[in-house]
Amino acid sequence: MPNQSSKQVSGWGRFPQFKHRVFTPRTASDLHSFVKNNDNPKTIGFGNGRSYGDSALSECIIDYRQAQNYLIDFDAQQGTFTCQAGVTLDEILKVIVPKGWFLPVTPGTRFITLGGAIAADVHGKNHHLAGCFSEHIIELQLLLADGTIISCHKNQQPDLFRATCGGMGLTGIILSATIQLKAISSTQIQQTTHKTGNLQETFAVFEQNQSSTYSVAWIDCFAKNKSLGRSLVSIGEFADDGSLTQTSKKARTMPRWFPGFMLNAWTIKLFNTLYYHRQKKPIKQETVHYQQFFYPLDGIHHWNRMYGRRGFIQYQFILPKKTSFEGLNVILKTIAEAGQGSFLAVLKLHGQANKNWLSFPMEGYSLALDFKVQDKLFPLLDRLDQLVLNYQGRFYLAKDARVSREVFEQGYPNIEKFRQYRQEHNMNQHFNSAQSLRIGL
């Protein structure tokens, strides 16, 4: 029988919090009789606890990844992975690197599990080409709520693959998954990184390397007038030849007791100005290990601990590109004029979206903000929100915190797909987290 116990959770952005009864399957019968026998319709499932806002927290969670949390196989000849939906990309990375394999997409962390990298449908700084990681999954298993298990691909189960594919864990509890992986030939990135000085030349910059395999932008968001958008543009490659050894550096920890109003206007706009300056050269080229360049926030244990104890709001939104820019522009110097500028500020440019109901990208540029949590913080937040919607953009699931049903359905043309779905095969009687209670899924 599976553990149970009252506790406080939050999600990554440690808001909001508040208490929920946490189950914990030892084994994956554990997990199937819980699911079949559960009757309580205010029931998520719970990876690593990465996802920033409320899509994985409800009146009772299932944190499966005691009981889903082994390898099955792997084809290192074929690059063909498969293993529990528990499983960290960090655990599969440390198995597929020395033999030549990478993640054909990984987001900014590599804490998340297989299983939420699935439900949120997760990018990468490779999008423009790669699209999410949906479009490399071979079939995946998922538990549905009557103790059914169905394998699905896009070919097979189609809808259910939409649904589930960037569905938020509203779908059933995903089992395993086999992926197809990228071939590499060094742990090495070729990175160049190109000092912008202003929003028009940052979007250059991505317009002129839409060839390149990976981008990403970091943005200075109080920058101000003919400044704004200035931006540090990264352009990576993996190096042709080099080690595929993995590296071992030792993590640092952010402390329990970090003094929250360290972080306020005054020093993350003194930040932003010394990172900004840091590179001296219009244009720095650079070898750097792939987890600095993926992952550099990694390297910092319990990063979110900086914002003190009320947490932060992950703000993440895409505009598709007929109005990317003019957006972004009002966007920035909304933000700068209010002076609660994000710490970190990454901007991403797109492809074209994809065909499941609920997934985030589309084709244009994503700006992903971090802002501390504060009580003048959520009248701006409003004011952003009727931006984007005038832009006619929308907003991430696996980012989202706060947004109202209304704001949110309007970017998304499948929604009530996605719900009639659900109410045909009375999933919503089943699995709901705070979130989609919150934005009516």
Second form
Amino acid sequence: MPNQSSKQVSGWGRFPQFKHRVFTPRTASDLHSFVKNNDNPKTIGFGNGRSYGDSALSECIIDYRQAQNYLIDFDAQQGTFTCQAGVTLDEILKVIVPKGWFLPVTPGTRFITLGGAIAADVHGKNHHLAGCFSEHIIELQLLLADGTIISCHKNQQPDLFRATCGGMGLTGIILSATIQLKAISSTQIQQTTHKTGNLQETFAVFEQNQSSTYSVAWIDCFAKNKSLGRSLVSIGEFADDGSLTQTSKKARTMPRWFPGFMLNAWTIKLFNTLYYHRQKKPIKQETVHYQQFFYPLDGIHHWNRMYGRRGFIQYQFILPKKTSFEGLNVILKTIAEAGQGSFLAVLKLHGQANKNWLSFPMEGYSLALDFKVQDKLFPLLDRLDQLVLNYQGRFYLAKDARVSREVFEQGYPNIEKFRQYRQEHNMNQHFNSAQSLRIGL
Amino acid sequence: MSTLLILGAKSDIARAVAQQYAAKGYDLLLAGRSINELDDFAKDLTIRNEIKVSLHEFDANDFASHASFIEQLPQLPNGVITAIGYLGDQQQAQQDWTETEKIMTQNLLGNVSVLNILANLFAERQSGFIIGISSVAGDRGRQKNYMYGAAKAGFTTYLSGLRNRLFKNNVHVLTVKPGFVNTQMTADMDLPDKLTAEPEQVAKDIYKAQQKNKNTLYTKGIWAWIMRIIRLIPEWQFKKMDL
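What about the form predicted together with the partner chain, after the form predicted alone?
Below: every chain and molecule of the assembly, starting with the one above.
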């Protein structure tokens, strides 16, 4: 029997947080029999707990990491990699990088599981060229509620594949997958950072660099008026030659007692100003290790404690390209005037949307911000929701902890397909998260 | 490249030990019953660590097979760890000889039989290390688990004698005495968090202790103190207690 305990669980944002029954099957067969015999419809798989809100929270949580933690195959010639869903991207990188391979798509943390990457259909700084994680899946295996295991890919059971990638674990438990890796010849990234004075300049840098592999901007969300939208836009490419040895610095840990009041409008504003002005030249070139380029925050364990006991909300939305400029102007202005911005405001130009029913990216600009949870935050977010909808935008399930059904469904034209598919296959009788119940998925 | 033989390789502690030594570059010989169940595990270790892992069928209770088991190994390993053990049911063992015998065989006789052979080979070679996983339960007999405790006490004493004998042959013997460990064996027990180790922690402690040629390892370390106190309680008092 799997271990069962009742404990306080939350997503990475530490909001919301409540008690759940957590089942930790030790082996694959424990997991299979548990899923088959479980009759609680409020059940959801749980990986490394890095989705921010309540995507992986439910009355009954299945922590599948221990039961699904094997690497299955690595073809170092072809760059194909197969492993179970509980393996983290960090574990994968440790094996593939020394052999000259890299993840085709990676989000801003390597501490997520393969299952989580598929369920959220994560994207990275190369979305405009490489698309989402699911674009690189050769095949995946899924455990359905009745205990059957089913394989699918783009052309085999395509509906199941479209529902599962980006489907936040609501079709079943993802067991394993084979992915196509990307060849690299160095662990170093050649990075060019453009310092821009306003939103127009920021957009221009993105559009001029569409053929570069990696691009992302840190945006000063406290800047107002003619500085609104000033950013440090970083453009990157893997270096052509260099060493493939993994050198990782020892991570530091954010103390449990870190007082939330340290982060207030004043200190964050000060940080943003200093950070922006730290770079003197309009264009700076340097070579950095891939871990520093892709995963700067992974260097501080538990950085989520920084926002204090009540936690934080990461608010991420995307606007279609044609409304992005006007929309971001209005939204950034609203945020700057509210004075509740964050250290970590990230802007990114995305490529075309894929065919998955709930995948987040579409062609246009996305903005992600952290907000410390406090009473005055929620009215602000409600206002922002409406602005995002006015500009035909939508929200990212992996970050969300609070949007309403009405707000969410307007952004996803295929949401009915997803709902119907779940219903037809009885998935809605077996897998539901706090988030899926709130949004009605 | 060094090679470690793991007996009873399917247990949670053994698997954690395998991961620990694999990460340090050891090739592994994994032995146990229905060992093919470890196929996926072995493949995983191979991919992660670029080491060689092979699986070997081994029945600790079939003493007569032990010599040929060792002979058929691809090589004589640099070191061996045995994680063969059986907690058993104390209540049942009091009524039923079969259960008692099983506890004695699995925890003591099987281990002694196979280690006798390896000890001679290591002594002849003048190198090697032997790690036996015993238990704090062997430090003092308690009514709740004295069958298991007696077998483990026997094993602890065996290891101590072996250490004494093999010292001059440059073969080191480490006795491991885990306290509570969060494993399949203890899955039904309600264990206090502060006193309970995860298998990964036990494996790390074992590796460190073996590399430093320690003689006895309590893990978690606090168990050394707990058992010191428990051993100090006079017998006239201890016999009335319900620990």
